[in-house]
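Only one chain comes next, encoded as structure tokens, the form predicted on its own.
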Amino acid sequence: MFVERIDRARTAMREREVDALLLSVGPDLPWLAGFAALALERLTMLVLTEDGPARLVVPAFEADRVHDPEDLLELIPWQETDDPAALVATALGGAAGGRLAIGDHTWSRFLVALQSELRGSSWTTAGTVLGPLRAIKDDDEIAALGRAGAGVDQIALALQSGEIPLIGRTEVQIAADLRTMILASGHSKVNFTIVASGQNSASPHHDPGDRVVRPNEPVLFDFGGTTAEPDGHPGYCSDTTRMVFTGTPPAEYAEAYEQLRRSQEAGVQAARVGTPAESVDGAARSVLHDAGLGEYFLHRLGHGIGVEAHEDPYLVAGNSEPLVAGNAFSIEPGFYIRGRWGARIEDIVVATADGPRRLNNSSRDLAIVEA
């Protein structure tokens, strides 16, 4: 797997006239080579040129952490008194002074040191090389995303059935339950848990607080994590949003929610191979616009997902790139009326030759609970 990814990366480098990739912290390194750098002040960096070995500059006392399942990496361990930026420059060989693509998540302190060491080089981001590759998921990646989605679907079912108590508890307390359940569902890490009750549901990225959930109000749940995968394979992310109402919803809210459900379905059905990303956004947005809710849809329709919770492709106006088979992304329209209430429905969807495939399959109806 990793050999094939490195071959694809080198092809993309040649197409974009990039002489070397320099990858440190962030998702690119584990996706490409099966090893995750710790986010420390000590530099770990993969140096990948168009030929020769993939060289990993790594603190010597961390070398034992390197998991190299396909024997890809030539280790360059450095001691505490060494200059790791100089070692990266040496590892570049003839690519030093060329066009270098630095990992998008690399700390600025490392980039500044490298720029000082490699004054004749020009720079771009590694995302220009690896982003399009990571955006097209293979069968194994789609399977991993499916396992992640199934895990959070079980939590959504517990919320919708009233198994998780809501009324009389704080958002923070409920979020703690979600975190525990995410880790128990095959995830190694919790990425986020949004619990937004009452008026807080009108804040798309609300931080759970001490507000107590009351009867007869909406509660927005948006949560996800990263799966635990074996043999050095990177984990894949889950992300879903479901709505619960603690009582009988007013007719106004129920009707708005039905329009939201129609909007989400329109977005999913539009997410077909060959359709421009912005047209998928437009298909969902037009439903809410026609229902008089368009001004309350405050964000893009969706984001790609994989080893990162947010990655290419982005479903947003201005992105005219057509979807291709293997693209995985969220479809998550919402409405947010400040001071009153809000709602969102979110599924992860994969574009396939046979049409869009949902990876979240819990009910998208407005769940009514009295718990």
Given for the second form:
There are 2 protein chains.
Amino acid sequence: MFVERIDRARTAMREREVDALLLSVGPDLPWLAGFAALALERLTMLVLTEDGPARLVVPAFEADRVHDPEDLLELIPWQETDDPAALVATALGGAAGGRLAIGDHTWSRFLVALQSELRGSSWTTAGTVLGPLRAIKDDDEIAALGRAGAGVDQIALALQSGEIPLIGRTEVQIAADLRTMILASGHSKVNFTIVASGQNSASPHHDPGDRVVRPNEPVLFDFGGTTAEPDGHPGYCSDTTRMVFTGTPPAEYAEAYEQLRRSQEAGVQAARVGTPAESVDGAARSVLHDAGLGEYFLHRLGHGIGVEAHEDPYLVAGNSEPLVAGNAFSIEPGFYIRGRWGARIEDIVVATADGPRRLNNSSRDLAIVEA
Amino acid sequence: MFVERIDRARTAMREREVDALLLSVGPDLPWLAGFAALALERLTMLVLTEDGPARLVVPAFEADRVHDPEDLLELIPWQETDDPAALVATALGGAAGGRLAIGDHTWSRFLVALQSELRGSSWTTAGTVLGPLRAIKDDDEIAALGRAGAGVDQIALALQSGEIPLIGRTEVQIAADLRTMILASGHSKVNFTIVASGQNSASPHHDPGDRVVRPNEPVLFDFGGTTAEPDGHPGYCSDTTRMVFTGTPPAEYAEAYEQLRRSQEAGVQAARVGTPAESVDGAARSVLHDAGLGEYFLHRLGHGIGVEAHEDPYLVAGNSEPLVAGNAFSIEPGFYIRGRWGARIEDIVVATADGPRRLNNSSRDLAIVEA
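Could you output the structure for the form predicted in complex with another copy of the chain, given that the previous block was the form predicted on its own?
Every component of the complex follows; first up is the chain already shown.
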């Protein structure tokens, strides 16, 4: 698997005139080589040039935790008093001084050190090379995303059925339940657990706080994690949003929610191979606009998803790239009326030759739970 | 609190001839302004120049989650189709083209974008400005580190007393217990849970795996998290390592462990105000060297700790900076004999005018649990 991905990365490097990839923390390295760098101050960095071995600069005492099932990596271990940036420069060989693509999530302290070491080089991001490759999922990746989706769908069901108590509990307490359930549902990592009750539902990325959920208000739940996979296989992400109302919703809210449901459906149905990403956004947005809710839809329609929770393709005005088969992304319109309430509905969808396929299948109705 | 920290940051900027700090994800922003950026692809960035307001470039729909208790921040919200790097350049005003210090953890994709936008500027890291400030803890910070330490000490006790079952369970299962207990002990976040059994204890940063703990072997536990604090107050980190033997240890192991215990004690006692950081490392290292174990101590003695799990000061050969009152750091010698076994003992220690003060106080003896 990784041999083939490295070959594709090298082809993309040539197309984009990039002489080397330099990957550290973040999802590129696990996707490309089956191994994650620790997010700490000791540099781990994959150095991939157009030919020769893939070299991994790694703290010597962490060499034993490098998974290299396909025996692809030439390890360059460094001791506590060595300068890892200098070792990266050496590992670059003839590519030093060329056009270098740094991993998007690499800590800036390492890029600053590398730029000081490699003064003649020009810099771009690894995302320009790997983003388009990662955006097209193969069957195994779609299966992993499907398992991730099924895991969080069970949690959505527990919220919608009232199995997870809401009224009288704080957002933080409910978020802790979600964290536990995400880890119990095939995920190795929790990425986020938004619980936004009452007026807080008008803040799209609300941090759960000490507010207690009361009767007769909406509660927004947006949660996901990264699946647990065998050693050397990167995990894939889940991400879904569902709404619960703690009582009978006022007609005004119920009607707005129904328009949101129609908007989300329109977005999913528009998500077809060949359709520009921004047109999918537009299809969902126009439903809310026509319903007089357009001004309350504050963000883009969606983001790609894979080994990273947010990645290419982004469904946003200005992105005219057409969808291709294997793209996986969220469709998540919302409305957010400050001081009152908000709502969002989110599914992960895959663009296939047979049309859009949802990977989240819990009910998209507004769930009612009574006190 | 944050007004005063920003004043000190500006003084340090002048001393180091830095015209602006640019802070995004990572611990600098919560420490300086009480607010954490989301680690996502939408840029949140604090722009702090020598005078004028502290400006925060932030996604418009996330503006409501910015905590600004001291009313310090001028928000510069950006819409989904805006270019945040251009907004940062504008916010810099006269500092654009000067010497800019980028947050150490800022994603490289943002630094690459900023460098393209700000071609005349020179770059350094925010750590050169803020690291020395963050390294000196005030009484409230030491109290928070003390609470963090007391939390993980309770978990160490549960491991040492046999309350957490070990034999017959996998490292991953035990690590899951540690995660749950860290979250239940005043922490909002788990930073790491190393469980390394048998031969795996010879790999200092072992990732817990499917190996089952057996009778008559050592198990290394290194774990910590970040404390939960009220809104707008950053959390502080815990980090401790303790050893359990699942049976009666062979004399060879027990003797090596006793040398390690002496080495750790020597490191703690050397950690006095005015002592160079590298001399503290040397004090612990020489005990292991004299015992014939020096070649198996594969890493530096310790790292600073605060809002970040690893930060200044580093206790490592080559760091001749003397300790000052308020420095908080780990003292964690170890020995790692590949193919056989390993051990580490770790406490967090504060350098005070009255001498070193440990913040971890569970037993440092080799705990014995029987099948």
